[in-house]
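Presented as C-alpha cells, the chain that follows is alone, the form predicted alone.
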Amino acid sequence: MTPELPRGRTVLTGNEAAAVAAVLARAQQIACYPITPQTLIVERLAELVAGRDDVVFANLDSEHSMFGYALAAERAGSRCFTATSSQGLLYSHEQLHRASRERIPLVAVNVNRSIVAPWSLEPDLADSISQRDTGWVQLYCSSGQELLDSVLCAYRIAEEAMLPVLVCAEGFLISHTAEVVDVPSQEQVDAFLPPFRPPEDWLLDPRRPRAFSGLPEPNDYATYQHNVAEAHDRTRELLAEVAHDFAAAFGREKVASLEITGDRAAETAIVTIGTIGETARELLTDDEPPLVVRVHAYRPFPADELAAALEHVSHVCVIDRAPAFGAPGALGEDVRSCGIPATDIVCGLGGSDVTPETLRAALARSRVESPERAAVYLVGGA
C-alpha cells in the first residue's frame, strides 16, 4: 500500500521533504542510487511510490549510470528526479556536461557532503562548487522548506530554458534535521507545474531515428556552447519570473536569486551561501550589524543584483564552504569578478562548526587582511 502524501504544515527532514516534493512534481521516472547523506531521499521515494504504475523507479549499478539513465528517460519525454551526494557527484562528472550541452531538463538534488581525502561524511560545499562549469544551473538552500520549493521551482526553471537544475542542501544540517514544512497539494502544484512537453525536434523517437551529438565542426561546435551560454543569460529573468509565480500560488515568498537582509546602509556586508546565510542573520542583532547577502542562485551567478547590493557597502567578507586551493575561494572569486573588493574567508570544511561566533571571528580577520590575499583559511572558528 503507497503511503499517503503530507499535507499541510508537518514535520519532515529535509530529504523527506526533497521526496516529498519529487512526488508532487510528478516525476515520472525516478533514477537512485543511495549514498550518504542522500539516502533517505531515495528510501522515502521508494515507499511513495511502491505499487504504482504510473512511475517507474529504476535502481541503477552506480551514480554514473543513474545519471545516464536519468538523461535518456528525459530525452525519451519523462520527468525524471534523481539525487546524489559527494563522491557520487563526482563520479558522474562527465554525465553533467553532457546533460547541459545536450539541454536536458533534469532536476537532481545534491546533498552536500565533503569529499576525499581524508574521508568524511560531514557537510561543505566543495562537491557541487566543483561541479561550477559543468553548465546546470545551482541552487543552495537554507532549510527544509526552501529545499522543498526550490524542487518545484527547479522543475518550471529546467524545463522552460532547457537546462539541468542542481538543488543543494547541505548533509546533515538539512537534509537529517525535522523541522516544520508547508507541504501543498497536489492540485496547487498542478496548477503551478505543467506537464512536462518538451519540443517534439529534441525528443528520442525510435519512429523517427535520427543522430544526435555526433561529431561537428569546430564552429558547430562553438555555436552549442553558445547557446548554452544564452540560454543561461537569460535565466536570469526567468529565476525571478518563476519565484514571483510561486509566492502568488502558494502564498509564502520565495528567493530567486539573493536574499538581502539587514540595514542596505550598513558599511560592512557578509556575502555567503547555504545554511551559513541562516546563522549570518544573527548578526543582525549585534551594536554593528553587517548587511547579510545570501546566494541563493549560485548558477547562473547574479553579478547585476550582487553589485547593486553592495553598492553602498565599504566592507565586504565573503564565507566559502568550499576550498579553492591556491585562489579565493569560488564564491569569493565571483564576488571579485563583479569588481567588488572583498576578502574571502573560507571555513566550515568537513562539517567543521560555524556558528555566529565563527563570523564574528571571520568579520575581524577581514578587516586585517589584505583584499588581495588568495584566502583566509578559519579552523574551529579562530
Contents of the next structure:
Amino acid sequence: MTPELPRGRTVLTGNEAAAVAAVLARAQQIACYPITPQTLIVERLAELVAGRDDVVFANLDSEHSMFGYALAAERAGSRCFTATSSQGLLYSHEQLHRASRERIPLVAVNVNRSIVAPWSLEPDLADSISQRDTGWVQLYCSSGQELLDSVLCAYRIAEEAMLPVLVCAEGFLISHTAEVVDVPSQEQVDAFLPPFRPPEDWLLDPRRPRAFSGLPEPNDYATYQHNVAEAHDRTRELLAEVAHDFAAAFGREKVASLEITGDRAAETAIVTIGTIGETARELLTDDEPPLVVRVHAYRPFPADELAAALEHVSHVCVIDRAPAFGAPGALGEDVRSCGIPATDIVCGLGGSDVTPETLRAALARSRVESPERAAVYLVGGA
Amino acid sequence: MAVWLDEVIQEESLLYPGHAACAGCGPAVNMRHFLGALRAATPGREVVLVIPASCWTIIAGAWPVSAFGVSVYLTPFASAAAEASGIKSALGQRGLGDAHVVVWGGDGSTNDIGFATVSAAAERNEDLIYVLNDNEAYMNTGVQKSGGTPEGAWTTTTPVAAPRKGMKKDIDRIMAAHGIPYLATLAAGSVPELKDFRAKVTRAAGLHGFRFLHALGACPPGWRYPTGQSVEIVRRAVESRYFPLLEVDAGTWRITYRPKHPLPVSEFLGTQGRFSHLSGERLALVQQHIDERWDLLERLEAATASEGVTK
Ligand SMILES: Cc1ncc(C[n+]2csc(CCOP(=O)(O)OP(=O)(O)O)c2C)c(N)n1
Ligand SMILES: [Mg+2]
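Would you mind generating the form predicted in complex with the partner chain now that we have the form predicted alone?
All chains and molecules follow, beginning with the one already shown.
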C-alpha cells in the first residue's frame, strides 16, 4: 500500500522534505543510485511511489547511468527526479554538461558532501560548486523548508527555461536534521506547477524520425552553446517571477536569488551560501552588525542584484565552503567579478563547524588581509 | 535464393545513401540489414536507435541532417543501455511503448566502458534490442585495442612488437549467463549467413525483454585490407569458425550454421594486415583456441538441449 504524503506543518528531515517535494511535483520517473547522505531521499521515494502505476522507480547501476537514464527519459517526455551527493555528482560530470547543452529540464537534488581524498561523509560544497560550469541552474538551500519549496520551484524554472536545475542542501545539517516543514497540498502544487509539456520540436517522437545531438558544423556547435548562455541570462528574471508566483500560491515567501538581511547601510557585509547564511544572521545582534547576503541562486549568478545590495558597504567578506586551489574560492571570485573588492575566507570544509564565533573570526581576519589575496583558509577550529 | 536476395536488395534502406561511413564499412552493411529485417518483421513499429560514442556518431551525418529513416539519440560512451531504458520507459508513459528501442553499441562501449551498464540493463531484463556492433577495436579513435580485440591482432596500442595477448572477451557467454530471453550472433557474409542474420533479427523483433545481437563487422582501415573484400572476409570468419553463428533462445544454445568443410583460421587471418605478423606457433595457438571454443559451444548446445534449460 502506498503511504500517504504528510500534509501541513510536519516534522521532517531535509531528505524527507525533498522526497515529498518530488512526489508533489508529480515526477513520473525517479532514477536512483545510493550514496550517503542522499540515501534517505531515494529510500523514502521508493516507499512513497511503491504500487503507483503513474510513477516509475528505476534502480540504475551508477550515477552516470542514473543521469543518463533520467536525461533520456526527459527527452522522451517524462518529468524526472533524481538525487545524489559528492562522488556521485562528480561521477556524472559528463552527463551534467550534456544536460544543459541538450536543454533537458531535469531537476536533481544534490545533498552536499565533501570530496575524497581523504574520505569524509561530512558536508562542504566542493561537489556542486565544482560543477558550476556545467550549465545547470544551481540553487543552495539553508533549511528543509527551503529545500522542499526550491524543488517545487525548480520544476517551474527548469521547464520554462529548458535548463536543468540542481537543488543543493548540505548533508546532515539539512538532510538529516528534523524540523517543522509546511507541506502544501497536492491541489496547491498542481495549481502552481502545470504538467510537463516540452516543446514539440525538442521532444523525441519516434513517429517523427530525427537525430539528436549529432555532430554539427563548428559554427552550429558554437550557436548551441550560446543558446544555453542566453537561456541562463533569461533565467535571472524567471527566478524572481517563480518566487513571486510561489508566494502567491502558498502564502509563504520564497527567496529568488539572494536573501539580504540587516542594514544596507552597514559598513561591513558577509556574503555566503548555504547554511552558513543562516548562522551569519546571528551576527545581526552584534554591536556592529554586518549586512548578511546569502546567495540562493548561484547559477545564473545574480551579479547586478548583488552589486546593488552591496552599494553602500565598504568592506566585504566572502565565506566559501569549498576548497580553493591556486585561485580565490568560487564565490569569492564571483563577487569580485562584479567589481566588488572582497576578501575570500574558506572555512567549514569536510563538515568542520561554522559557528557565529567562526564568522566573527573570519570577519576580523578579513580586515587584516589584502583583498587581492587568493583564498584565506580558516582551519584547525580557528 | 535469387528471388530472396532480389527482394532484400530492393527493400528501402533505412540507412540512407550519403551516410558518412568509410568505403567498405562492414557495420554499415549490418545496419542496413538489421533495420531492414526489423522493419520487415514489425512494419507498424517505430524504431529509436540509441548510439553511444563510436564511428556511428559520425556516420549518422552532420547534425541536423540525419542519415537514418528512424530516430537516433546519440549518447555518451558509457551510458547507452541506461538511456535506452529511460527512453523505453518514458515512451511507455506517453502511450508509445510499442516502439523498438535499440542500442547500437561498439565493442569498446559494450565490452569495456559501458559494460556495467549493459550488464545492468540485461539483469533488469529491459525491453530492448542491444546490438553489439563488433569491429574488434576502438575504430573511431583510430584502431586501439578493446576487450573485443582478438588474440594476436595488431592495433595502434598493441603494436606488432607487443601484440594482443589472450582471447577476446567471450561476451556471448557472459551475456547469456544473465539469463536473457534471446542472444544471437550475426554476420552479413554471403547468402546463407545473411539469411541466418535476418532470421535472427526477425526472431528478436517478436520477443520481449533484453535481446542481445552480436554482429561482426569488418573494417577495412582497422583490419587492413582492400575495401572490396568485407563480405568475403566475414564469410571466411564464419567458414573458419572464427566467428561461430549461434543463438541462445530461452537458455537453449544452438549453433545455427555448421561449416561443412571448416577453413583453417589462417584463411581468415591471412586476408588482413592486422594479423600479417602471425605465423608458426602463435598461429597454431590461435587455431587451437578457435577449436576449443567451438568444442565448448558444441558442449553447451548438447547440454542445454538435453537438459531443456529454459529461463
Ligand atoms: C568517456 C569517453 N572516453 C573516450 C571517448 C573517446 N571515444 C569515442 S568513440 C571511441 C571508440 C569507440 O569504440 P567502439 O565502441 O568499439 O566503437 P567503434 O568506434 O569501433 O565503432 C572512443 C574511445 C569518449 N567519447 N568518451
Ligand atoms: Mg569497435
